[in-house]
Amino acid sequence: MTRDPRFDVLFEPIRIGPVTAKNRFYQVPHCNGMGSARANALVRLREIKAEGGWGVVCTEETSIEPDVDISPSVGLQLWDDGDLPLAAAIAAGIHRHGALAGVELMHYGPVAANRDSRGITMGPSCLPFPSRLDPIQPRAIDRADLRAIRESHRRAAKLAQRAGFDIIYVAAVHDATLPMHFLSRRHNDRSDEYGGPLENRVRLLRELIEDTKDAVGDRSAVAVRLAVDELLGPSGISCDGEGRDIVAMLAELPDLWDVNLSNWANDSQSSRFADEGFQEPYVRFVKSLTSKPVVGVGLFTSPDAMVSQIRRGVLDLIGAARPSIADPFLPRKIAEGRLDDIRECIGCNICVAAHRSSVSLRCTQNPTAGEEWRRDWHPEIIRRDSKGTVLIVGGGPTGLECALTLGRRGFDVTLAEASDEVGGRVTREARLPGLARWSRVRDYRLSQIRQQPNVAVYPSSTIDADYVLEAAPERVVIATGARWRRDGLGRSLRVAPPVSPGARILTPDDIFSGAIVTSPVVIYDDDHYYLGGVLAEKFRSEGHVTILVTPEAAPSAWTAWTLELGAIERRLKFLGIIIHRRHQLSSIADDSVRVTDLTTAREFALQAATTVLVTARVPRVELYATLDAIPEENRPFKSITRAGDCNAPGTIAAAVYAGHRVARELATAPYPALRERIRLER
């Protein structure tokens, strides 16, 4: 394949003060659980990133002293010559590929609450930050103050260029950095030279770019990553406001723009709450002031997207952070003209989960995302090193994964499906509103199912032991799926409420086959993610009368992780819906529901022609569990395994991993996940 000509503008090389990028694909600076807590699998991680053809790659929130702790939180460090060794082989893996190698440099200001160093928090004024409970209040920041983190700064700076970094940041970004803070007046009282008017509290940002430049000569680029705008209207930064003031007094200064949306939550919009190209209002100004090249970002994925970005002149180069890590060889790809072998991103937001949790980075579409190193998994690299025949009985997303990667590895592979269209939970949940982008996960694999001449794909085929004895396939994997629970049994109820015999009780299985809703309804959601707040959207823009309980604090509490929480409770109150926060699930009569506020132990009733159960889900094993008490000596196939909801529920990327796995391991000894060892000092 050739690439398409349209898309040629993406590969021109362009200039980034003293360095070159071979492209205008810029993996953007991005977070993923790892930093030097799991140096070896950060490493790989950027490197397949470069592999993949991405022109620049840029490392996470690189802290630049000790006595800024964002602990559980996990980043890397520029402290002293001690960080060298790791900073330099994430360089050396870009390099090796032909990409130019960011980092971000980051003060995190009143943000960190230095629990782990136990240091003293400081910022622009003596104010509590506004999103930690902490209970603390930083030092406001003197002049002395000030002289050691512009050192520091530098000191970071230099450390970066010995370690061979291309491109070297100031980050004033995601309401999350001392320089941003320093601008902003809700962090900012100063009545000094940093303080009062924005000419003054652009100074600490000035003051370090001008810093860094002197720091690394022309030798490395220098880039200001920049929130423009933190849609709080008159009260923050915004476009049309402190944001575009602050890029014109600093516009030919840094050798680089990196603009976008402050806070996180913002800056990340799942697909749920945001188009392709969302950031586009907010940043487009930015070009108009400056001749130095810009890079945003917006859950790019469509190479036609792209180039209108840059022929529009929105962007020079078009940043990625989720869209890198749904597929790393994305560029690659378009250059390759193998457009529908991209892994397009679902904009789920479930990598950002990982590392909120401290984990190593996870991908609904990319199984192999943070397990580059650990398991030495190629995104694109399988070895064709198998041979034999395998049924896989389940047609979700487990089922086309375990296909797709066992096809690839040379079985000749049967999958059946029972119901008339394959993907299983992607299928019936991308329907609901806000999810449509989910589906992509089964249109890939099925795309790449269909360049595999040895897997064949079964709709509409119901399995059962006879069926599996008769076809005698070298090996069996189980991948039904599980049904949602229809007694309420889940994280608050361990035992099954008292029923009415003429109660209506749905469960999402049941709205899924078209089972008919009627007013009011109410949702108990004992499951917490995010399909008891979009089944409450789906009945209310239907015009019902909803209401949401939950024993949590907060309805979809888990989306917190996922930073959706606040924007979803937005959007439900704005629908109207009716949410009862902390209340348990009592009884289900005919005509109402009784539940208990968990805060109070008061127990009252709520009238529900319909009551929807989002509680638990129980897996489908009848199959798995006759195959699997069939003596061995009286057995056709070699094994059986059952992978996914299945084996054990979760989410849609666990059901994903959960086949790649399994299809990686079938038939051959595991691979022995490597370990980060910590190195005693003495």
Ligand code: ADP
The other form holds:
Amino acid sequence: MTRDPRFDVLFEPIRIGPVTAKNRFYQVPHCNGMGSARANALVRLREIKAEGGWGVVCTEETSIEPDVDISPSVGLQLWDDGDLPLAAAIAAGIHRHGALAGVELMHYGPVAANRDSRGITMGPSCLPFPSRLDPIQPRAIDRADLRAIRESHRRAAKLAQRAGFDIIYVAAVHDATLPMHFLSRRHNDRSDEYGGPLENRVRLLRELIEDTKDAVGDRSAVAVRLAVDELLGPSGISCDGEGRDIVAMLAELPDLWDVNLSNWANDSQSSRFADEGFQEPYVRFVKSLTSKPVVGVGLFTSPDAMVSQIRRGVLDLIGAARPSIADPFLPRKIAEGRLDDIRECIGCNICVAAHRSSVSLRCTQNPTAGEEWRRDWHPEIIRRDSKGTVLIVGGGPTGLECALTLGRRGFDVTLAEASDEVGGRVTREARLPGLARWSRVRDYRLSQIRQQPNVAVYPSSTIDADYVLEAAPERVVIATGARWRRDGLGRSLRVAPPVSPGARILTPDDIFSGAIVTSPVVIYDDDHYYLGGVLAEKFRSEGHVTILVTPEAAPSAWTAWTLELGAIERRLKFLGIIIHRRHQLSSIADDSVRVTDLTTAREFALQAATTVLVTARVPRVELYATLDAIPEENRPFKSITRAGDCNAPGTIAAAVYAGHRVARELATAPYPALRERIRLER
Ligand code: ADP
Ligand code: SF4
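Target state, the form predicted together with the ligand; input state, the form predicted on its own:
Next comes the full complex, and the chain you just saw is listed first.
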């Protein structure tokens, strides 16, 4: 296949100071939970992006000195010569495929609690940082500190250049870097030439750009990553206020402007709250103030949307973090006219959650993310090494991914799904408010399966043990999912609450099947991820009086990891949903529920015509159990494996991963996972 000429503009080379990117696809800096702690994995992750066609591939945040330590979060370091081998390996891997290598140098300022290094935290002012609860205050930076910080940045820039990096960043982003803290009136109350009017507050950023240019000469480009809007209105940096003024003041100084929103939750909004191109209104002014190339992000997965950004003069380079994780080969697929093969990011932020919990990157759409080195999984290449027949029962994310991957390995695969639509929980949940893009998990896999003559999908096909014994496939994979509990057991309740016989109790499965809800509806959310909150949103928008009860301190509490918690709370509040935090379900009567305040132990009643229990799931394991109980000598099949939610209920990402792993390892010795080993210094 060949490239559609309307996308040619995306493949034009772009000059960035002294270097030239081969195209406009720019993988912006993004964290990944690997850093120097998982060095081999990191090198492979970045190399594969370059192989996938990105013109520029950047590192994650890279600290410039030991005392800007944000442990337990993991990142890269460029402190001294000892950091060169890893940095050089990353740059070399990127160069091997003709991409430019970028490095995001970072001083975290007052965000660095220095929990591990035990250094002194420093910031523009001696004010505790709002979003960090560590009981510390930064020392207000003095002149000697400033000289030392500038020297560290200069040294790190030189190291980066020696390691082979082509683009070296000064970062003022995410409300998490020192130059941004100096820019901000909220964090900077200094009275010297670095505080007060914006001309003063911008001084450190200007100096760091000049220092970096001076340090790297004319061999590497110097990029500035700037948050042009904090979505805080007049009290913060904004695109029609100081964000614009900062760009105007420094317009021609850097070789590239990488612009976005702050804080990270605003920058990496999930698809529940943001559409493709959502940052355009905030960043579009930048190009009118500078002749330098501008890169920006916004969940870009569609080449038409990318071309539109270029043609309309919004951006010069299409930045991507999440879309490059979901599909490291996105540029190549556009180049080769294989648009149907693009594995589009669904905007769920599971990748963000992995980094924030300091574990290797993972992705709902791309099960190989984070496993490129550890399990030697390539996102596009699977050895065609097998034959034989496999029956997969269940067409949810587990079954679909398993079928796709087994098909690629050469098996003759039959996938049977009981419902008239495949997709399992993805199909059901994507109908809920804000989750439509999750259907991409199903659609990508179905479109790939259709290209494989050796994989047949049969909807409306309920499989029982007799069928399996009669069909006698060589191998059986059970991916029958899980059902929601109806008895209230979950994280907080280990004994089922008393229920009166006339009570109307529904589970999420009932709602998916079209059960009617009557007002007032009480949701007891003991699951704590998105579903309780999304159902509340659905019921409220249908006009029901909606009450959400949660034993946690916040609704959908786990979404703190995916950076969605603030937006979810805001939405539930605006919709008028009544929330009882830190409350536990005690009993369910015909027209009410009793709940207990976990702080005071006080019990009281809430009116409830319908009670929806979002607590825990039970694996649908009956078919597996029946088949597995057959003595080995009587089985017509060689193996039976269960995977996904019917094995252990979890996230959609876990289901896709499970399906992929079973498929990679079926009828073969399991891949030994490689381990990162720390070398002892003495
Ligand atoms: P997972 O996340 O593990 O893929 P899902 O619940 O999303 O789990 O999907 C499981 C799918 O299996 C559902 O679509 C369900 O209809 C299907 N299923 C369950 N039991 C059977 C069966 N006996 N025969 C065919 N399909 C089944
Ligand atoms: Fe996109 Fe979700 Fe994958 Fe992150 S985890 S890259 S948001 S699909």
